[in-house]
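Just the one chain here, laid out as structure tokens, in the form predicted alone.
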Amino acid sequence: MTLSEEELAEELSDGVMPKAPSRARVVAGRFFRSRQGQVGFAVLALMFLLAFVGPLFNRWTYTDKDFTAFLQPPSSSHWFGTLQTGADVYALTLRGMQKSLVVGLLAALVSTALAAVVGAFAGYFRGWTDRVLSWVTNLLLVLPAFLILAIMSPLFGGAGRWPLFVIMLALFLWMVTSKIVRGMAISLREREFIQAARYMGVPPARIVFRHVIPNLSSLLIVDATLNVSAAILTETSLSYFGFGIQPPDVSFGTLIADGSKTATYAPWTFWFVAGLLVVTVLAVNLVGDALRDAFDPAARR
């Protein structure tokens, strides 16, 4: 956000130097001036409103069954139609969207926080700390994440156990970012303000959390945003094969798996949820790309 020439002249004439805008205001201004940032933010906001406010306008819940309307097309009574069981597709779709959005956001936050801590500690402390953390990172990179999550899928079943699925999903999303953070932390530890804090006797852990990680905030914010779409797609893939969110709850993956069986002769059971999945992931990616350009305008050029 910059001052106009008239405002700048007025403040200079009053003998007051104009206050420099904060970095957050500058980044926000760049983000909302970009077309993809505007579109991505608007669409993503609409998806959240639809997921969490949309059910209030429907008289059916995702657990209700209409035994007078089996596999019926969209109508005034069932906006997205019904399944073979009489369940309302609209209610199920919005419930699945809620679960996928929550899982995606939480998994992205946990994985980004883990990448920041591991990468920053490895890059700042070096030595044995770096070797051990790098060994753990490389080990997780070569492990078959899909197979491990599939084997552990019975633990995700039952009411209230989906947070365990979020944690397990996050454990396989942080390694690449951690390596990038490590390289940037190695460079930061030689900067003057880090060395000054070290000479003043500031504890190393405090230097990492108060100086190293905050200086990597732009990378971490963009990474967290892009990890949301990665987590949503991973959760959808796992749930599609029955290894993610477990019944009686639903998500994008479980709904797509069920709808694919009837998509040829009852397309409303598949295409509504598939379309909303594509729109949601596209909106998240647009927001992530716009944030990256807002933090580093030179990267786009």
Given for the second form:
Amino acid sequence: MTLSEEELAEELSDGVMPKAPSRARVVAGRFFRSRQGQVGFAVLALMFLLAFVGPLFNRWTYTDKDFTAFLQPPSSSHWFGTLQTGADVYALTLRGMQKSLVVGLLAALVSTALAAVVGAFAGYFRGWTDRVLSWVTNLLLVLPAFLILAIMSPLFGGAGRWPLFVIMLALFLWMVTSKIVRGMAISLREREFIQAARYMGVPPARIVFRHVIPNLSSLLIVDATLNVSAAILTETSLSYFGFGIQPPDVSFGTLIADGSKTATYAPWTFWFVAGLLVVTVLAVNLVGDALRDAFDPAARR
Amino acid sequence: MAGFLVRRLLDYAVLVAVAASLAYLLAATALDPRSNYAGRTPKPPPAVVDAQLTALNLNDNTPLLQRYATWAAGVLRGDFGKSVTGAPVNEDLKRRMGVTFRLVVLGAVCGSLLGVLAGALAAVRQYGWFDRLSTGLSFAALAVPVVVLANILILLAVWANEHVFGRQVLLVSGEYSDGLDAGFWGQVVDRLQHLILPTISLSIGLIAVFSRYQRNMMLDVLGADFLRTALAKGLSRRKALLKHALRTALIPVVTYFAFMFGALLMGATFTEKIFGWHGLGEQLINSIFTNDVNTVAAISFLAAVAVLCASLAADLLHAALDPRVRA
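Same protein, different state: after the form predicted alone, show the form predicted in complex with its partner chain.
Then the entire complex follows, led off by the chain already shown.
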């Protein structure tokens, strides 16, 4: 029996092949080695902890009113002070933060998914599909998102209808990403592995979902992260003017709107929530940037 | 080039028509002008309300498509209908357009020029102190939404007026002081005092975005062969950087400007509302609260036109900068 060279080599090395390191691990390693990634991830984790565990250590809930303390500065019983109504700013802020984080994350996920599907279909199928989808993308780019969301705000005005708000928010965040995805899908469809799949008779929709979109995953992950901050900022602006999250629910936007009215003589009503918003968005942006570098094999170490 | 322009213009006209129609249909479905009359005391009889709404083309008992047809016919004649109070929308918006135009143009010019300059400077001295500083600042600026930034500016201005200047130097409300009698130069100074803060609030975000983008583009160009050639044939460093590097790196940034314009309009809306400028953005927010369908639709139309004008301007600038496009 004759052995080919490779088999011989395999035999000599006791059958143990050197394993290629998994891509996820390489990327995670690079991400956590960068200063930006470390800081961003730590701060973001802290913010989540604060938003979801922080309320447990407070004796006030966000609906409580302390009628012995109106517009009081921070003290040991009210850590961030109180509002004119006697509501505890700490409890309100954390509640608003929960809502903003959840809305931001969900909207980013939905919008990135939408961008991936629309962009990949337009780029892979070309022709009429491409023309129609690109036209819709351009149309939504022409209409300022804030305007449409504000017009539609009476429709998702009721309490407990914020999921609808999330979907509407997502509908206006996906366009630019989808243009990038389309461009990349156009070049991907000429690659050998896609052609092979096509000639083997894999249905086109399956090719898009199994081969095209997974190959754009690094772009999509980075983009989803950056969309989180975009979604949080848009949500804040809309809620600020009363077009987003409606009372009695609170979010960063509604709190900042209320706080800005009393900020000159009661700074604690404005600066805590504004500061937390800025720190959260900053952390998300840092994570996004570090992820982009981690995914990019050409990036400078 | 001419054919290209005509095709673009046709494309844009269709997009504007569809966008405005969509905005009208959405506004007519989502907003409810009838509820404006519900809170009045004494309650007006339903027949009167109906007649009033029909006169304004806002009656929700009329089929949506019929209302749309009436509105569209009016728009084609250049008439955007009447607001909920019965005043013609055209007059109101004509007055407000100038206010918004001043703010947006100043913000866009300040933002893009300073941003491009900062980005180019940062790239030329990569990892120098200016590069680090501008990177840090732009990261921070991108995390502050306009609504927060405007409020922080107001708080800072109030504090500075009190503790630094000792008098009202930075004015935070309105476009000019009412009934000010200070001669021509007094008026100019007064307007400038009102203008400073809104312009800062509008342009900081743009500066941050443009400086990041310009820096990355510039870095790509600085490593390119044609720049080395330009230097090797004896061009001075300044000339090579200005004529070859900056110009080439500007091309993608100009295209990016069209994308940014929608965000700029949004920022102008918030800035106007918070600083109390009586422009289109402020009116948009007010008219949604007063269920003013016709005004909302008219402002949407103007916004779509503005976005497309910006994108057309970007195309033209692109052609001016890049000879390959002109060919």
